[in-house]
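Quick heads-up: it's one chain on its own, the form predicted alone, in structure tokens.
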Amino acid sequence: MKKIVSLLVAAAMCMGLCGILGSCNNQNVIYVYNWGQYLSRGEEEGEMDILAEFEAETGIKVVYRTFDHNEGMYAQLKAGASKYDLVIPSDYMIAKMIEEDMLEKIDYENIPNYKNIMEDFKGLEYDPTGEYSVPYTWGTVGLIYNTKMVTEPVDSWEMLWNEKYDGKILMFNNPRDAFGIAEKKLGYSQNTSDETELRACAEELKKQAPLTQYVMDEIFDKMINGDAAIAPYYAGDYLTMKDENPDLAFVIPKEGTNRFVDAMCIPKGAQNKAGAEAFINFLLDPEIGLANTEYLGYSTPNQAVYELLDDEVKNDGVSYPSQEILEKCESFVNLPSDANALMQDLWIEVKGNK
């Protein structure tokens, strides 16, 4: 989910031969589509460049592109203009892509490190048979706030409607996450498809719209730089952000929140399925997985990696919340098409109230 500004990082030779994402059918190349900075690239001293390590070990070049929300990724794949061998969507979007026959079944014979995945992350609702996805990370959405700017107690989604912070409130610039927050604020399920409830959420979001800046990855820089007072964002990113700005704090609101799983999938028609499976297996290696998890700050579904983490990380309450908090969390599911369509229409109305 997750991290900051989307970047295009690609092997120049491969791009020259195949274009940004052409139809190059080279088994020594894989095309990967991931969230912005959602993989350790060795940008800081001591960090592992996972793509370089994979290329050195396998001889397979990686052409790497990023997206900043599930809906944008889905639109790219649905349009068919770009071909990828590996994508990393979130749970509800994986369910949608399975339903629409957009994913290949995974050959687990090529992924022996799958044995490291915790049982709790197998056979989940978004992929009940476990044939189409391999868990990458999991986490929660909470409120990140600047303690120098917000001095009152923060424990509720209500803070994102507080007129005291007019112009200093950030909000997710996509309907599923925005409606999810309004749903929790009003006491609804984050998976409601009830028209009355969705319209009530839209009215709440319309009240909020004049107070907010709609952003996605920009949340990272704006909160670090003190350009905003409060924002919803991902727990894993908060840990990275706090390293750069110790004035930041994080809380999961009392109403509950979204608990997400992002997983690795192979799009239908992938031109190097075996290469994608080799990359998945590589990411599940304990040493590689640990380096990646330490960089990301997100929670790992990999038992072998979890056992290597410092106790301080396991007990920080952010990456691995208490059971009491997790019981208040929901995972998004794929909504019926009519509910999705209504949400999209209502979102246009909300944005028009800005």
The other form holds:
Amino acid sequence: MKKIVSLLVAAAMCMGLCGILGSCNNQNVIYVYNWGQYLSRGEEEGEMDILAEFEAETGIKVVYRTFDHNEGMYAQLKAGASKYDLVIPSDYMIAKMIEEDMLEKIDYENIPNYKNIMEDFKGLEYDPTGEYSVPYTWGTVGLIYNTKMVTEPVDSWEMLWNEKYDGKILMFNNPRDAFGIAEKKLGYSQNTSDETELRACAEELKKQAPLTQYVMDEIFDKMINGDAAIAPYYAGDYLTMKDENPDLAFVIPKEGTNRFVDAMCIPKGAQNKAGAEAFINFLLDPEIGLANTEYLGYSTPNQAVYELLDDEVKNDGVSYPSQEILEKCESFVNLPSDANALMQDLWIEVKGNK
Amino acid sequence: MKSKVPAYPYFGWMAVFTIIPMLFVLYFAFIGDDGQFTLDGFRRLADPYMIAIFLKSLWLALLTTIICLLIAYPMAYILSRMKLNTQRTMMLLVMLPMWMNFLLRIYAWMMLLENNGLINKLLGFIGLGPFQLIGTTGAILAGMAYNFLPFMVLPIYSVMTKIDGSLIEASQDLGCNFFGVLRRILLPLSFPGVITGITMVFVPAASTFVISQRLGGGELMIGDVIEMYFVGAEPNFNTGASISLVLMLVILIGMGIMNLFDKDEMEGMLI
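Moving from the form predicted alone, what structure would you give for the form predicted together with the partner chain?
What follows is the entire complex, opening with the chain shown before.
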């Protein structure tokens, strides 16, 4: 009896092992690495579960993992311990990854829906030859504020230095975004690597440090619950917050701001490139894209999806700001590593002042 | 003869998860990105603002240890004198929060301390506040003391239970007042537990990094700086490892001094 049991156990273990090994080479799985809460997965009533739809249509299973900042994603891929077939980083990170030869060229033949992408979003500065990426979303950073707490007109980054809101000002908890705001406030480029300018920004941020709380995703809770008065964050996320707290308002400061583009890329070492391309093509489908865009609240670079949107969304100036405002926006490019290193050291100095 | 074979897996474990990582830290502390010997990491640590963060971290860890000790010591004593059943229940209550993930508990503290959080709402009912609680150094201290308290209670409690009640009664019969009992009986006999407790609280508190980020509104402790150098936009293992190494040395020296006290005290006890 004992022998039979152990034989069965051994057999079961072998099968388990085959299962594991099998899945490594399985052509019908893709590994996707995306920002948290950055794809409609049908968590709530009326939202589309895109992964399930994709599997039903193509038979390809999606293993889905999320990250919460570009740098963390980069470290994961760089370490080489995990293989992904599709990642969705932001512009400057894509430029860095192209530079370091971490991305595969995409075969656009396999993505007929690429024709839906607006011409303005092809060949942007992070991927000038347009060979490595397919835009997923874009958006701007603006000031989100609570109209019950902030009564004066808000139109400038200055508000984040206003002592009246001591302790109720939120600020990006990463050097690039935080310096980006100081750079706009002082009238520099967001892509400066000039040491004098960066040091001037650090001085500006030091003045602000005692007044602020440095946060990232916590911004949602703090703004929705009225715990904080004002925060810089993304237009798309403002729409999500506004749904839960109608007292919130959004403005793009007059000094200009950052416009980001997040795009889909295939990392080197992808096991199922064709599967990843099929998934990209699926996401660019007008109907799927619309469901996803409505869930995300971010702006879409997909012309076919844009045309399907409500006029209200197109015209309220949050997701699709006027050309005049867009001209004052800048996108991050990849900085030389000594500029990044300097910014990181200065950042510690800034936060040491808190 | 005792066989050493059962110990082998533990040696293996120690080698893989303790000694080899330590060697990595040592390697990266002295070797730069270019593979050359460098002291850049240590030089960075000598910057005034970095020293300030370093000292602040040690200071906060020390305060946390003192707060934990002040709360845990009387608590452990009272617990150890209770009925056995009550003791079990009370210990369970001390341990209970540790069954939950530490991050969840920190998020719970965030909700308590927010400007519109539970504490400010309650204070609002009696017409006080709102106070700025979150994003302050006080919030970090509260979070750390709460988080590390069980590590202080457990070792002290376990030595307290071993103190024979008749010793206390005898000293009282011989005319010792409360402080006399504390000084001559309780403190000497519970000292090893106190030392263990201090070690178990101070060491993780000095290198903590999530609590300060979440409750301190992004205030930096040295653990946060180390994290930043390893996973930031421009990873610099050299600096990160240098800081880790110095922090380990400082803690090691601190513990060495503590152990000296420990031995003295034990001898004193024998006399």
